[in-house]
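Shown next as structure tokens: one chain only, the form predicted on its own.
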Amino acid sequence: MTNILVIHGPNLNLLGHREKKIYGLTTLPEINALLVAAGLHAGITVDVIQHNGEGEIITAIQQAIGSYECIIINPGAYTHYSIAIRDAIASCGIPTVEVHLSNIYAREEFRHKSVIAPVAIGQISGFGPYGYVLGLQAALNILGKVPTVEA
């Protein structure tokens, strides 16, 4: 069975409540339900976690070794400066897809730089919650599976 880990970073637990013009009305539980359902449809297991702390995210990445074939991560604000999360991704040997709800390149200039992107297989941004489904399709493609995920 293929296992994929989705890691949501800081403040994503507030989706549906925070900055609705940027992040929309969809809540994190709704995104998680979408991902789990899409995984079931594709015949894979999708586990989802959310951490506000950098250390917790690093621990989750390290603990994924041997249990997951791919990671999908939205590092939130850590995208722009967490060398520690970048190094954890580089060290774990698990293909990783970076996902962002908003188009980080259409926002403030400080959000245009991702320290995660150079160690990720690819990056998806700007498609709202559907970006996670695209990330799941990308993960399946990376793993040589036919991407049959539907939203």
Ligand code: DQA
The other form holds:
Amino acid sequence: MTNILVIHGPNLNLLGHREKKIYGLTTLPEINALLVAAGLHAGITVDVIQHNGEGEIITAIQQAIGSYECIIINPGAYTHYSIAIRDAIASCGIPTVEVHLSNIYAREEFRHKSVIAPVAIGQISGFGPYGYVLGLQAALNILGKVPTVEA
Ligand code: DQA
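Just the form predicted on its own so far, so send over the form predicted in complex with this ligand.
Okay, now the whole complex, with that chain kicking things off.
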């Protein structure tokens, strides 16, 4: 059985309420329901967690070893400065896809740098909640579950 872990970082529990012009109206439970349904459709298990704390995220990444084949992470603001989360991703040996709702390169300059990107397989940024669906597709492709090119 393929297991994918989705980790939402700080303040993403406030989606639907938080800076609606940037992040939209979709709530985190709605995004999670979408991911779990897409996982069921693909015949895999998708588990979803949200943590505000850096240490909690690091612990979740460490505990994923041996239980998950791929991680999809939106590290929130930690994206821009958490070397500790970057090290956890680099250390766990689990392929990781970085997702952002907003286009971080079209926003304030401090958001243009991701310290996570160099240790992720790739990054999806700017597609809103649909970015998580794209992230799941990317994870399935990394795991060889969906072909790169449809015949
Ligand atoms: C975010 C972008 C980050 O810069 C910000 O701190 C967030 C959300 C996004 O999904 O667009 O919390 O990761």
